[in-house]
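Below you'll find only one chain, the form predicted on its own, shown as structure tokens.
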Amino acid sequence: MSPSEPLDFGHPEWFAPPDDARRFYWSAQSAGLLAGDEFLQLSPDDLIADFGCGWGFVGHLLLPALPRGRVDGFDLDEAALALGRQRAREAGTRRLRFQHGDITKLDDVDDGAYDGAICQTVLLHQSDPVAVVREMARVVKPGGRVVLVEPDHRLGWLGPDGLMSVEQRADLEAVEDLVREGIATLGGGDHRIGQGLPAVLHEAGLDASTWCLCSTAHRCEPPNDSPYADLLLHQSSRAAFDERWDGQHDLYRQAGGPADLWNRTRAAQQTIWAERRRLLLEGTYRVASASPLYVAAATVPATIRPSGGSP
């Protein structure tokens, strides 16, 4: 396994804290195969709709596959959207275009009106992804392409590097099972829905013709002064310790997990969190892991079929 560079469109300031895990989500050889045969199919002329847009990773993701395209970005984040657009200016690009828009229902745009649409982690935060994935259709000339992209973020959290009993795996894992079942009470999104992408799919009236785990592997060796390593360093440190696992407490106790249970497990990964700090500061830290995301690709029919229905 070769490490791999971060992907930073050549302005590494945009990818600060919470960004910085962006970088290492694709390499430019996976990047080159989401725009290929497999997934979106891209054309040199193409217009892409780039749902839950942020700030505009994905488009810049895609601009090297459409020389003469466009990617037109919705979101309803203006904030997200302004910085969007400032990048673009900053990048020297007009084919990235940022719009305010529901992504459930965009009615400014009109059917077919685009070749193919595609989301980045964006439909782990919804209540209805279907909604979201029928609304790509509509919007995708027959014969364009959808395109789903996904983490399944309980991957990213069970100790790659072996620091991790096998009991306190069980513990994590309990754990985040509860988060998860939090979440899905209040009304919220599935942060593991990448495993699931062919089934919103079908929901939604299309069929998964592509469907794999796209990971792009990273190296963090002696003397962890890779970018890597910075990115471990920092989400090692207390400050992220403490946002992650305060901001999932009351999901837990949403869920009705136990609290032996979760005084446990976090007293449990407050120390192999601290430990793999102090191997990061001391330069002896080694791991291989990856950014685990599922792409699944479907293409739009003449006709789709309603919600859940039949092949």
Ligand SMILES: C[S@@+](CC[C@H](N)C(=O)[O-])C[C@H]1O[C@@H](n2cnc3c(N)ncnc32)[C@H](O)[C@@H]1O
Contents of the next structure:
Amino acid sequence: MSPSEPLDFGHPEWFAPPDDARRFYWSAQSAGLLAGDEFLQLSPDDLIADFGCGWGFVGHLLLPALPRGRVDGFDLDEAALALGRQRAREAGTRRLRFQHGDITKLDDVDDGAYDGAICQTVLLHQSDPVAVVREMARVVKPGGRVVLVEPDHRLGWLGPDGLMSVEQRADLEAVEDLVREGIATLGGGDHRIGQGLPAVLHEAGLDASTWCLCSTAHRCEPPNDSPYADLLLHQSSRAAFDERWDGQHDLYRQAGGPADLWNRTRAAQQTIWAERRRLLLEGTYRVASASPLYVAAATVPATIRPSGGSP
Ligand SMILES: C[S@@+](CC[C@H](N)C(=O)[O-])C[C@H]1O[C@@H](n2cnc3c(N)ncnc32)[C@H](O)[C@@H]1O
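Could the form predicted in complex with the named molecule be shown next, to go alongside the form predicted on its own?
Let us now look at the entire complex, which starts with that chain.
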């Protein structure tokens, strides 16, 4: 496997929908970068906090660099925590732990209890991402690292496969903007937060020392038998399409999005995805795509300045 290809976790069954897209985030090369001197600066026996751990994807990613260390995951979702414990058992490790906790206020965790803290695809769901980053900084000892891994989901869209006209793309972008506005209106987060991380870090009283854009480019080429082709095939099913669009309709309406734009765009995208599916099943679809993640790392100072203060 080339170092820039998606990382093989060795558990393909862990990536059944809805986790299927996650496996494409990290290559061996970028996972090494994350653990190394520029980002988490892991030592073999470090204790790391994973904020909003879900089922522990990040813990499994870091484990090879922590042969005597541990990752404690915190989440409010009991089902995800139970799945995390099960997957840790399946992987034969006791070095991943899962605890119930609100990552804006981990009352049971002492100041400076961890060597480092990380979150991945978590801040985009927060109405107050600054509160989470401040809590990450609180639980990490001075000199330790806080690492944020957050996406800009808009960049991941499929487009340059020749199936979408300029007008259809403009419609899709307008719908996406309104969905984003709807999420914000309801107090949700911002699914393009990757680009906003400098402001979030500043508000939290930290200054990021290192940044990178992490992504693997996934390819789909004839005969369309790659894992990415399988993912697209899943996404192109009518059920997955309907679930995606139905799930966003209330958010769109919340922002006052007009019905004609929604109906026109949904109908066009349905036709486009049906054509993608036909090509995938025929084994002739060609596209490359990516799920870019912005990665920022800051060192926790001895004293964290107040929100928004100058460095
Ligand atoms: C998109 S998932 C990411 C999971 C994991 N970091 C990963 O990369 O697979 C976001 C997670 O953040 C958790 N979460 C969101 N807000 C939280 C809060 N206030 N306290 C604890 N967990 C939270 C959710 O329950 C969910 O499991």
